[in-house]
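Have a look below at one chain only, the form predicted on its own, in structure tokens format.
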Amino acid sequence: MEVGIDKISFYVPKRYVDMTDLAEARGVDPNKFHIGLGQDQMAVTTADEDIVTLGANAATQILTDEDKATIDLVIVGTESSLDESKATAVVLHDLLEIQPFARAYEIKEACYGATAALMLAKRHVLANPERKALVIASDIARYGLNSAGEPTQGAGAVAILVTANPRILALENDSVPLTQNIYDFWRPTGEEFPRVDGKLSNQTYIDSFAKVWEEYKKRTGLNFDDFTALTFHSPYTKMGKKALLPLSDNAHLLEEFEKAIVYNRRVGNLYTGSLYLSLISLLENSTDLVAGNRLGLFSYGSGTVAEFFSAKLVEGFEKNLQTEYHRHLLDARQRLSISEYEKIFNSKGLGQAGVKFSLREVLDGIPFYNKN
């Protein structure tokens, strides 16, 4: 029996900053952001957007009444939690009107959290093939105005429905995880912004990919030629390429990599959702994918947990994507001036919206939300 991704969608805030505007305001050559980091736009949340509203919008786009009646596991991967005790998954379970006899909880391990959730969801459905699991990755990446990390900020959510006989991707049983206790990135309780050792974080990411890839090859006997495309966690889009290039110059993989970062370049860092935004970007922007293709996914969470695994495209996958909706979502956003962005950033009400609203209020505030 195959288990995997039956539906997948993302949602991002209604506003963004253009990276040329940010570079000029900070006295930096725009090429440092556009080419050096590989980022063109940066999503910005306002006072009526947080990880609950982002996650609700991402999930509502793909869930039917039948899904809500069949889901009995809801897991949220996030490092932007609104509550030190109550899980965001419990709030979203209520907002999304999922049947009550379900488990709902939250997972934290930096940007790796959603992958841990996906692996747990897969095992749950394997044991209960008549049931479904909902995984939501929702985060707001903030480092502070004029900080070194400012151009790698972003926000958004990805929702994934995991089922038996999936209609998009079948997950293979070949994942290789890696855990190392490294303080490259962390945020002590009570602190607004994370502490980051950028040089160490970049090197740890690169080394982690090399380690899990070598172990993956030993366990499976597969190599880069066995993959049609690879997708990476993308705190900024050049990061994945920095990890891949020392190990492979496969022209096709590099070409597909560019398709897998189209959306990420326009959004910025989604933390837990970053890898899965890249996956959606690949599926919706590549013209070479066909059923049976093997895709590789590299997940990374500072701190450090990493994992490499693969999935195969199933017949008719392209009919189950949300391409038109996603492109409209990105194109319909409002471009902020730097002064508007800075005012929003400094607002004390930022990031406390979703727990106050019903789902209808959450969605009615989004003029380009398309329920169909």
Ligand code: COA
Contents of the next structure:
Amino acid sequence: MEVGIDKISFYVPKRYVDMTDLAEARGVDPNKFHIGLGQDQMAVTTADEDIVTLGANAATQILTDEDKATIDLVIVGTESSLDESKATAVVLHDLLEIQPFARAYEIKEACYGATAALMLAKRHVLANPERKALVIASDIARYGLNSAGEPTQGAGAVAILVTANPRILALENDSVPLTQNIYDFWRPTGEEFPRVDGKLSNQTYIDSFAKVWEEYKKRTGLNFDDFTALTFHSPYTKMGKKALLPLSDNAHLLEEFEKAIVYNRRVGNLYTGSLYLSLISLLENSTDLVAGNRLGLFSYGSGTVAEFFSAKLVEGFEKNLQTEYHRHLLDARQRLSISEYEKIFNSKGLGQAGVKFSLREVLDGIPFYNKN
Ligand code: COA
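Right, and the form predicted in complex with the ligand of this protein, after the form predicted on its own?
All chains and molecules follow, beginning with the one already shown.
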């Protein structure tokens, strides 16, 4: 029996900053951001948006009443949690009106959290093929004004419905995880911004990819030519390419890589959701994909846990994508000036929507596209 991704969607804040504007304000050559980091726009949350509203919007786009009656596992991967104790997944379970006899909890391991959730969801459905599991990755990436990490901020959520006989991607049983205790990026309890050694995090990411790929090759006998495309965790879009190029210059993989970063270039870092935004970008922007193609996914969370795994496209996958909705979502956003962005960034209300408003207001206050 195959288990995997039946539906997948993302949601991003309603406002963004253009990276040329940010570069000019910071006295930096815009090419450093556009070419050096591979980022064109950066999502910015306002006081009415947080990981709950972002996650609820992402999931609402894909869930039917039948899904809500069948889901019995809801896992949220996040490193922007609103509460040290109560899981965001419990709030989202309520907001999304999922049937009560379900498990709901939150997972943390930096940007790897959603992958841990996906692996658990897969096992859950393998053991209970008639049930469904909902994985939500939701984060707000904030490094601080004028910090080295500022151009790699962003925000957004991805919702993934995991089922038996999935209609988009069947997950293979080949994943290779890797855990290493390294302080490249971490955020001690109570601190607003992460402590980050940017160069070390880049290097650890690159080394981790090389290590899991080498082990994957050894275990499966597969090589890069066996993949139609690879998708990467994308704190900024050049990161994946920096990990791939020392190991392969496969022209087709590099061509597909560009399709897998179309959306990420316009949003910035989603932390846990980044890899899955890249996957959606590939699925919705590549014109070469066909059923049976093998895709590789590289997940990386600072601290660190990395994992490489693969999935195969299933017949008719293109009919289950949300391409039109996602393009509209990105195009309909409002561009902020740098002074507006700085004012919003410093405002107290940021990131508190889930606790500031009642649950009903959180959903009703958001103008859902296609909401019915
Ligand atoms: N035109 C084109 N490229 C330019 C440029 C210009 N005018 N100026 C600089 N660049 C390139 C640099 O050559 C470099 O490319 P390379 O990495 O391929 O060598 C890239 O832009 C970034 O420049 P760099 O000087 O390394 O940037 P930085 O010191 O300001 O920091 C990060 C970059 C990513 C380390 C920083 O943004 C950060 O700490 N981010 C948060 C942590 C993170 O995202 N880690 C990733 C792993 S999870």
